[in-house]
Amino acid sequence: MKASKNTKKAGILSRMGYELALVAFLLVWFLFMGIMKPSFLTLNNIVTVLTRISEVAIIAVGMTVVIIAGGFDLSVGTVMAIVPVVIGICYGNGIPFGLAVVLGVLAAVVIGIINGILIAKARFQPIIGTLATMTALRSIIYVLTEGKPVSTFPKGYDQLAHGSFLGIPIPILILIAVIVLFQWIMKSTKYGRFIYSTGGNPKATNIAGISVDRITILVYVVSAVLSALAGIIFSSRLISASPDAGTNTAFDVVTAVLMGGTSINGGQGNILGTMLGILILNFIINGFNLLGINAYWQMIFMGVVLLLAIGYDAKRRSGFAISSLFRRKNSDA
């Protein structure tokens, strides 16, 4: 029992150490860019970056929940695109805007349920199941829009993305609310514990009387709804719903989530770590843009970061497995 407590404590300290290292790296980057490009540290630039990344960060919260539960969701970008399309088409055909928004969110819920059923009930691998959904949804988007942006939105719709409250941009306020809500759910509620348990040891979770299938479906619904929210904010920014929206979103989100310390095998991770990953990646890209670094080099950087994050996760898991083996041998002795 004592060894188990010590192991748990060591794991917590290890995760805190990793997150502190991310914070330290972010501060060093800010210092470096402040010297190279003083405009980087201006309030205007920082607020602009935070506002621009709000959509991706909201989706990343949902992706974190899915990956902690042992899943993976490649369809987030297409959900982000299709929900505003549904809203715009419904409103353009005379449906009241409030009802159009409800129908768009319901479409996201249905997509999340389909993803969850494919993985929990039909036993598709998460990547394959959500890849199929992603492909089908993108085709549906192009059929619905004929490849053209949908611009039938009411007057004032742009205020969601461009408005502010008490001087703080609304997208940032929405992001903060999402972070606080899901940090609380994951750390302080039984549903959060069920999600960690589902990703960490699904067999033991089932034996304990918790429906792994139900939790799996739930996390995909959460991911889809948060992707819908991000899509609504994004379309408000453009005052149109683009059929090409969210094309590379899944890659960016997964990179940030894994960089933030969430294990690709499930059972480990947290929302705040993901937010650190989002901040680091996007402020680095912002710095690259200010320094005039070619966009192709930025793509190479993102790929390298993803490989490093996966490599770190693999090393952490192998180290945990080896230490567990030694503890088991010592207890047997």
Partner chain sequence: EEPAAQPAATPAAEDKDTSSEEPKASDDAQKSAADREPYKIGIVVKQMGAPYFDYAAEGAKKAAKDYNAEIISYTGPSSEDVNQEITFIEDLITQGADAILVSTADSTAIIPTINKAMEAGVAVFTFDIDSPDSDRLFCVTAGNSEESGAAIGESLVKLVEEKGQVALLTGGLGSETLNRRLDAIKGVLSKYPDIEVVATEACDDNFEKCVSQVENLIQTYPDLKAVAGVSSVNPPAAAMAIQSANKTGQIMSIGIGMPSQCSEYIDAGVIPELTLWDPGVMGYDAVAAAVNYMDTGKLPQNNEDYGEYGGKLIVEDNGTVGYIPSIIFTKENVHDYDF
Second form
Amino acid sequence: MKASKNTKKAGILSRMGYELALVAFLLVWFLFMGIMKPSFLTLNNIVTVLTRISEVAIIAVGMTVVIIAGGFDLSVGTVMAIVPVVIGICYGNGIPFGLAVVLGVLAAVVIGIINGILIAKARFQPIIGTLATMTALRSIIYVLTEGKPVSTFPKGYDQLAHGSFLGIPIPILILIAVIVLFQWIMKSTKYGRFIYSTGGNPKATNIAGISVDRITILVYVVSAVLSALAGIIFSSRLISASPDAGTNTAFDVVTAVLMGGTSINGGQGNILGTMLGILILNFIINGFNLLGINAYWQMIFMGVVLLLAIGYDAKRRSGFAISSLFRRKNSDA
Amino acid sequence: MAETLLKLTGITKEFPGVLALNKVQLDIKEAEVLALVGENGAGKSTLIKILTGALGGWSGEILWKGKPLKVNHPWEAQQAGISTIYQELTLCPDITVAENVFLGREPKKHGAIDWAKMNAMTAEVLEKLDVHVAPTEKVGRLTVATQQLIEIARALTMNAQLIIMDEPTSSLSEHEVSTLMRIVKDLKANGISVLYISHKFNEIFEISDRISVLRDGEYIGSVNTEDAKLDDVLVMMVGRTVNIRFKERTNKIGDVIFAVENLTTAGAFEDLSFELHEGEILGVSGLVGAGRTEMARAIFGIDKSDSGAITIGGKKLPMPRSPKEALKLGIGFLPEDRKEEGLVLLMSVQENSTLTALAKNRHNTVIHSKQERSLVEEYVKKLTIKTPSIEQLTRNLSGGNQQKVVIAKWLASESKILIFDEPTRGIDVGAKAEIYDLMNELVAQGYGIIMISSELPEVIGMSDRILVMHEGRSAGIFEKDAVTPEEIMSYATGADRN
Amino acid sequence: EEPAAQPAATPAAEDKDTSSEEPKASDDAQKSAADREPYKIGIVVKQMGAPYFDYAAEGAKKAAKDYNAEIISYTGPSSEDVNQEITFIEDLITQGADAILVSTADSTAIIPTINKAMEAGVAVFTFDIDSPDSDRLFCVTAGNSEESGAAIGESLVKLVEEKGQVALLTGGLGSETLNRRLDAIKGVLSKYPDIEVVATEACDDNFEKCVSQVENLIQTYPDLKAVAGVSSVNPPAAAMAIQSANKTGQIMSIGIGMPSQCSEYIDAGVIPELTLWDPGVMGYDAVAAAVNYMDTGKLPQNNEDYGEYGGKLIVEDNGTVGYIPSIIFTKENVHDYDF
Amino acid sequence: MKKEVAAKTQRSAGQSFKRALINTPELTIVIFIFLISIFIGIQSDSFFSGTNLLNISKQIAVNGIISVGMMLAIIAKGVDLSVGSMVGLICVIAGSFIKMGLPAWAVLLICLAAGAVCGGINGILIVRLKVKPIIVTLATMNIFRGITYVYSGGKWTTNLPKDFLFFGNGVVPACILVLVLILFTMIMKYTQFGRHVYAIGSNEDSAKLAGIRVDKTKVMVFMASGILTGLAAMIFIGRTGAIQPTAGAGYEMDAIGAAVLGGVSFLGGKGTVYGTILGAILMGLILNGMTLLKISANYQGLITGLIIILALLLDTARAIYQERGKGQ
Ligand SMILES: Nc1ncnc2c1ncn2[C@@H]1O[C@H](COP(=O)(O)OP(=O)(O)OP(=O)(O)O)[C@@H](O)[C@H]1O
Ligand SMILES: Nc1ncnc2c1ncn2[C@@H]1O[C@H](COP(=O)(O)OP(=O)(O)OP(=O)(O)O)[C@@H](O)[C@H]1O
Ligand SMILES: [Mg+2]
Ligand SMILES: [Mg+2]
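Output block for the form predicted in complex with its partner chain, input the form predicted alone:
Okay, now the whole complex, with that chain kicking things off.
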């Protein structure tokens, strides 16, 4: 085999290429918006957006891990909703707040384990397994709350979301911590390695002496716990846990994850890409809002942006050209 | 002097970072059997894929009966009259045998698919190959070997003028191979050309008229089979002389390090018992479907077995319930199908090699990339794995080198008891020799190896003792010098019984 | 909110008794409006794609024209989601809106954001759905969820003549507004022992699902006399089911709904009564009130008159809530309305 | 003697039933449906009444038809998340033609055509961009819904001419569903298209190398899904008597649910039309039963989720038995 000299470089580039493109796109967007709407580039606006997205971004970290492991988790939004409800109700019934939080997170862990077992042991299709738990959980929320927002939280609970440390809003700090932690886990610990290999080839992973089932359960627990964390920040931001919270979260998050270059078949992807996806989607929405473009058009643009991004990624991988959209004959280049 | 049927000139194909083919030429005459040989990664399959339209983005020219042939898609090649048996199985597991055989060419009766006819025609061709499965059986339930035969059946039913066979016998055992040889000769007799790719020279010399050689993506040359000598061909292939004779091992065989007792799984194998000594290679021979793979999978805890026990280091233990347990017990397993079960193709050489090691020690969760690199570099050197870098994705390695990565993975796990299922399947002579040397080295270091193989010469050449299996039962364990190949075959086919 | 504190206080514009001279007051507003930049007003609603709010927005735009203001954005989540509402409000602040009109999906969750906007110097008015505990300046509505619910309850009682089986329908189980309306209805009905609420079904604002549920209700409760819906999807869906089951006359469908979506069923007598108000007027008055406040620093007085389209605003709750009239739609009047 | 024979035949009958049970996923759901029906039937006498069964048939028609399209996509190892939004888009398109006063049959054709176009767009994007269906349809899900709102300005169309209600009334939905069932069962069994969908889902690369025009087939799959969605939209209009831009929101999940309950596998290559429709029937039964059994709205989702889990657990058990049986 002739290995042409620049193999390694090519390898790294093709791995980095897409993220670079996303960054470039983001910069272009900032430039464009900066010209269209100076208020866009104000520190105030940027901090506002970053704070706002920290919750969904935290969930996206978990979703990325799940998808890399070859799974899919539709229940994130519901977990994000149910955890603060549990905490609020517990606290409302005189349970000390610390314990209430522990119970809330425990609930999330249990949900994660259930998802994991349904998918790993009972071999459910992830999408349908988590759809079922999602449906059930949402209903449990209604039963618990009778559909009314829960707002029994202690004084100063809102500081978690509204407070800041060294001038940086706490949610952003939490998000950064989560990103750093999971970037590290995925890249430099064996569990990260196992998660990738489970998504890449479960059979081979199993034969290599790694319990694929455990990894699978693990990732759903991770996803649930991160959703719980997001839910706590969310409820602290609103000082209220609304039973309908997170109804659209799952799809938003998945959109960002896919846009970040994580492969839906598992085994490939990374958290930084996902974060870029989150940033792009949310700063586009923010920009559209500032430009006064209404929600209808936003939906359309979102779809188009996703297509362009993923289309570009596919081109990078398999060297297709836009023109091939219109070419009659298909080649497999 | 027969007409030239197909002529390839200046075929060049580059993959990211790899020049797979460099101005390659090839020509096949009518009613000719042309053998195409070359090391793993020489570019044989790539050339085939280009020729059949399965691969794009290449340069060069294809002349078919003197006219330029445009192939953008496999069905175009088929319509031109080229049918192909690819190296990888190209069957759809969820549909029936008949459908797979006639996929895309389903016989129709006024508009609707004519199932009766399709099944009948399939039964006919399967008969010719004496494969005994129902045309209505789902392919996914068949053994790898049977699937290979169905691929052959498909190629035959296309009544093409050129049939390409890319390592058709890699998962077949003697019996099926001889059937295939017969069929190829028939084809030739009927004026059909065959492009035959294989790493097995006995086959090549039996059926081919000419031999063309590729090396490192370059066309080296062609020779007529009758006036070609194996060693010359090997030199053309490898660029150096390779010794493919099996070496005598001198290491002493120690005491029992591993034993299996009364291993049984209903429907697969029954009451298997054997011992493995330190420094010993125990060959496992048998016909395809004898259940050797299933036995190995059961020993390694992949499939649940109904009953049985193992003894390791004098301790009698229940069968491992998972590969994880087997790994902890110091067993390693090189599976039959390296792409499906041996490697995570999307991961690099480095990541694949250390997977078992990481899985084994429950301490240090953090990966020390320096240590890891040096470890892998070491194995790459020791096993002479040909790869541009250890970051290269294993997907992009050639068969032999992929197999070496799998072996490296098990050496890294420090398992002393190794089960190799078809370790040289689809691997070129050079790499084969290297793998044999490696196995010799391992046993010399006190490893014990159970080697499942369908290649009789390999079994006899490498093993100290040979376990022959027939329909899931042990037909006996023999000292290697105590049996002849013929005897082994008769035990394997159960001929000895009647 | 100094003006609110003393409703009697007279507008600075001139020293006349307000209650008599509002038209002039608003003329005056327009006069002073002529020589200033149009105010930038943003509208955030509970749910985009609900015709109800589209009509409200139309009214708002009309007012914007009359009062020299500009609706810089009218937006909201595609399904009720207070979190997205917050996003929109935050971005409106950044955008430099002078005033924001909100119809919130969650009157507690929205509080911090409304207050944040007020601190940022934006005049926040709620409309349709109030957030009374926030710092919002004023609310323009036809009555809070309790009142609209009670209204439905009353007409239900009247229509079933105080006895018989009734079923309730709602949109999303998590919608604060709808749940309050439901509770209000149940509150009213609880006073009548002969009325039995047999079921409450939620259709997630899915029209077809609502039809199916009513079909099933009809099956389950042969003596069912009426279904009352608190989401504007419910009455027409229920009517559809009743009609295709040929139960017209036996079972009534009532509740909150858009006359334009229900007129055919009202004519057919499946829907004897429909409760709503003119969202257009609501939007109009909200904008008008906001503009006047920004011009004069005065919140609406009782009986503040917003002209021929806007009508009079009944101000209560010590001057912080202005009510537009609710309307009961029947065969007689349903065709007089275009929303 | 005689008795013995009888016993034997009985046992073998039992065994053959067991084998069928183990080898056909659809059978488990049939049994499940049977049990649930019995259960509801015992609790509520009105369940087995003709009207109620007719109601159920109406209530499952839309989902059932969409599910068949979803089944195609999933068998081809894809999925079509855009069907829900498609219903909305097709409805408003139909609406504007209804306003023009076109007759029902013409509007029906327009619905089918619109569906074909939307589906075609999905298909072309998928094969040309070489992007996974789930991603493309996730995008078009937003795009279609957005267009629907922009095009309709969020407005409803009501007071539809009565002849449009025809499609949603009486036995019509059931008949259409049965027609779809028969037609697509035939297509899946007796046409190259049908078989190739299974082949592609089973192993796309193999299918391509075997000479199947994979891209063409994929585009057809998503067009078919679109056309069926168009048909469903027409029934939707008939059932609701109104054109709403919000129509069909969330239907993609119902369809996926029905398909998977019906034994269609996301791993591709497996699934049947009748299984899918059985899945839709099960979901219809759940909705119907919730009301008939007087289950409080708050608990309905919980019970639905549990029933789905239970049904899938049964199927897993079946699958495991099947593999155990593999050797024999
Ligand atoms: N998809 C791919 N991407 C990158 N490199 C590839 C790809 N496929 C093949 N190659 C490289 O092209 C070269 C030729 O591969 P090919 O499979 O043709 O070898 P071969 O002669 O068939 O070997 P074998 O005898 O093992 O089948 C090898 O170096 C291989 O690593
Ligand atoms: N990779 C595999 N995964 C699951 N089952 C397998 C696998 N390989 C073989 N089997 C099963 O094991 C049984 C024997 O198959 P197989 O032909 O491998 O036996 P064998 O004696 O190992 O022959 P050979 O290894 O030469 O193919 C068959 O029922 C087959 O389905
Ligand atoms: Mg090859
Ligand atoms: Mg084998």
